[in-house]
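Presented as structure tokens, the chain that follows is alone, the form predicted on its own.
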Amino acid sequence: MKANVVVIGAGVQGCAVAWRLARAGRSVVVLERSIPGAEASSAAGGILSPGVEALEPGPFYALGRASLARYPSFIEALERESGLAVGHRGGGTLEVAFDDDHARLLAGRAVKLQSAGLPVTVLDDAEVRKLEPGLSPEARGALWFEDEGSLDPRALGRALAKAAQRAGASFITGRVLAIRHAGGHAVGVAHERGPIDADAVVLAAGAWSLQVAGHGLPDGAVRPVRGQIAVVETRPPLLSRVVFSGHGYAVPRADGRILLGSTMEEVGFEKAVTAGGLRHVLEVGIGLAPAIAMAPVVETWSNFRPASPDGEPILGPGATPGLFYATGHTRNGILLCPITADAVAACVLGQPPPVELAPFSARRFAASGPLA
């Protein structure tokens, strides 16, 4: 079999480069284990706040507020395209703080922000309650991020899937054996199914990448931490937008669910709903809106997120000409979606991505020496 590029991975990343790619005229395979979407794709949050997660200005904010800037025209080409709707909502994001202390370490964070000319309003208690009745009343402010929101992965993989698709894409079920190359380049893989030869090859496997030979990446460029997630239903609806503390999060769906999560947990591939992962989970949510108390509990998973050393994606071409990676996006594979789809689609194309990776290739490790 020949194709322009193999895709390895069919979660939200790979699905969505494979997308890409497909609509800019390029035979693509996208190769997957199991079931498209079924891992980590779907196990997530599906936050879109890079406000929250970036600490301050810098590349990775940038690179966040960049994919946020993409995903209104991203949803629309998706839904028409796949038929599927996605289940995003706006509305904002909170992150609130339960004492003092830590209200003037938002404050102080909402500064820096601002004074960069980037979007944040500082909220007293008052006004949080306001915008959240549910809230404990032990708020005491917030910051709002008020352009961010959340969509539903599991039907965000759902529509990235068809599209990619309906778009021309192959998907083969199946173990990739190794990432092949010969004379210094990538030129396709093997796969259990038989060798499939390409121009080029997407690294996309989340947290299984380094189990893929031929990877090219050093030990520890990528691995599983694994988070848990607890689904409580309430009705009529308790929250109606995405709030933070300093232990985790709720991400309210329009039906009432609220997502309490998550874990960070270095347990190898362990998948499991533990007891002190559900405790853990299920005081952050009662912690931020005290009627979930008596919310009954209808879900739990676990997965893994692909993590990096420093928490930040691995971009773009690496060292091998031909081979190219989307993968350790920690916990931020839902929000940085469209711009690596838009990233590395360019790069395998030959074209200027749209942001600079530099910040983001995997180069960055190798300079830095050993990885933990």
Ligand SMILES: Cc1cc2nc3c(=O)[nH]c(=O)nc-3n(C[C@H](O)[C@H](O)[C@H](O)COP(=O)(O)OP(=O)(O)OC[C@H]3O[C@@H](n4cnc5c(N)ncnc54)[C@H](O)[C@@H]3O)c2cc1C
Given for the second form:
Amino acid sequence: MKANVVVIGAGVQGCAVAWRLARAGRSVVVLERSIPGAEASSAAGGILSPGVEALEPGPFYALGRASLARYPSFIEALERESGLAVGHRGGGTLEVAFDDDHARLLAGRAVKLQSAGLPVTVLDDAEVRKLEPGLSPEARGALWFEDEGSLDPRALGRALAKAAQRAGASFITGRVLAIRHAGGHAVGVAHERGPIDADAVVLAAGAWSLQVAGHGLPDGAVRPVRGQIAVVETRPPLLSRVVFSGHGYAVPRADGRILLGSTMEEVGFEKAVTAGGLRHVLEVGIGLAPAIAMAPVVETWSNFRPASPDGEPILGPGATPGLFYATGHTRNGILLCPITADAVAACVLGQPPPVELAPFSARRFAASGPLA
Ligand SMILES: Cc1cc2nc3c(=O)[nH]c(=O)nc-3n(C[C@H](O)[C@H](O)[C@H](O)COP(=O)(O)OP(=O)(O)OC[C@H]3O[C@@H](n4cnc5c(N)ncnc54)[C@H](O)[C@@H]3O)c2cc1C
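Any chance you could show the form predicted together with the ligand after that form predicted on its own?
Zooming out: every chain and molecule, the one shown earlier first.
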């Protein structure tokens, strides 16, 4: 079998890159050992927040802003081409302080972001509760990132897989064993159903990226970091936008469900919802909005962030011609999906990427020496 491009992994990154490349007329085969979107991409809260994730202006913050700016047209095209809605909600995100030290810290961050011309508003406690009356009376003010929001990552994964397929990408179920190399180039993959030749290989296998032989990344470039989530149901809906405390977050859906997250656990690939993890996320939720204590818990899950050593993604070409990366997105893979799709597809097509990729190149690890 032969394709222009094989994509390893059908999480949101693999599907979005495949969608872009299939639309550009390339023959694309997406290889997924499970169900498209079944892993980290189904487990995410779906928060789209460069403001909370990047502590100060810099390349990572700019990457998040560039991806957020792409979201309206990305969603419009995705919903049209897939026929599926992705549950996008605006209203901004709120980072809430619960003591005076935290409030001072947030105010300092706001000054840095505002002096770089970036959009954030400082709210006092009365203004916060006017926006979100369900929040705890202990709130001591907040940062409001007005143009941020959230979406439903499971719906996003389904829509991306369908849009990619409708654009002409083929999906094959089964595990990729290795990336094949010849003459110093990536020339395809060894798949459990047989070899597949390709002009380009995109590694988008999430937390499992280093389990694909021939990946070309240093040890430790991607590792699993487990996150747990509990979902409570509130009627009528208690919150209307994403709220963060210093310890976690609550992501309300339009139907009144609220996702409470999350943990950051170094436990390898042990998929489990634990008593300690649940206690943590429920305390976060009840601390943010005390009425959550009365809400039924309707679902729980855990999965693995594809974590890089610096928490930033690995995008574009590495040292081996023909091999491209769309991995290592850590806590921000949903936010960074549109810019990943555009940047990695541009690299595969031999076009200039829409943003400077040097800070996110696999080559940055060579400069920093051995990884932990
Ligand atoms: C609890 C939690 C909360 C999160 N919240 C947010 C959030 O609010 N906002 C945000 O932006 N990000 C969030 N994230 C991060 C986000 O989910 C990830 O960064 C993103 O989903 C990564 O996408 P991916 O496609 O790289 O990985 P995945 O979705 O894990 O996809 C990788 C795919 O590769 C497949 N695969 C692996 N190995 C092979 C192989 N050898 N052969 C074939 N297929 C293979 C897997 O089966 C999988 O489907 C969260 C993550 C977690 C766990």
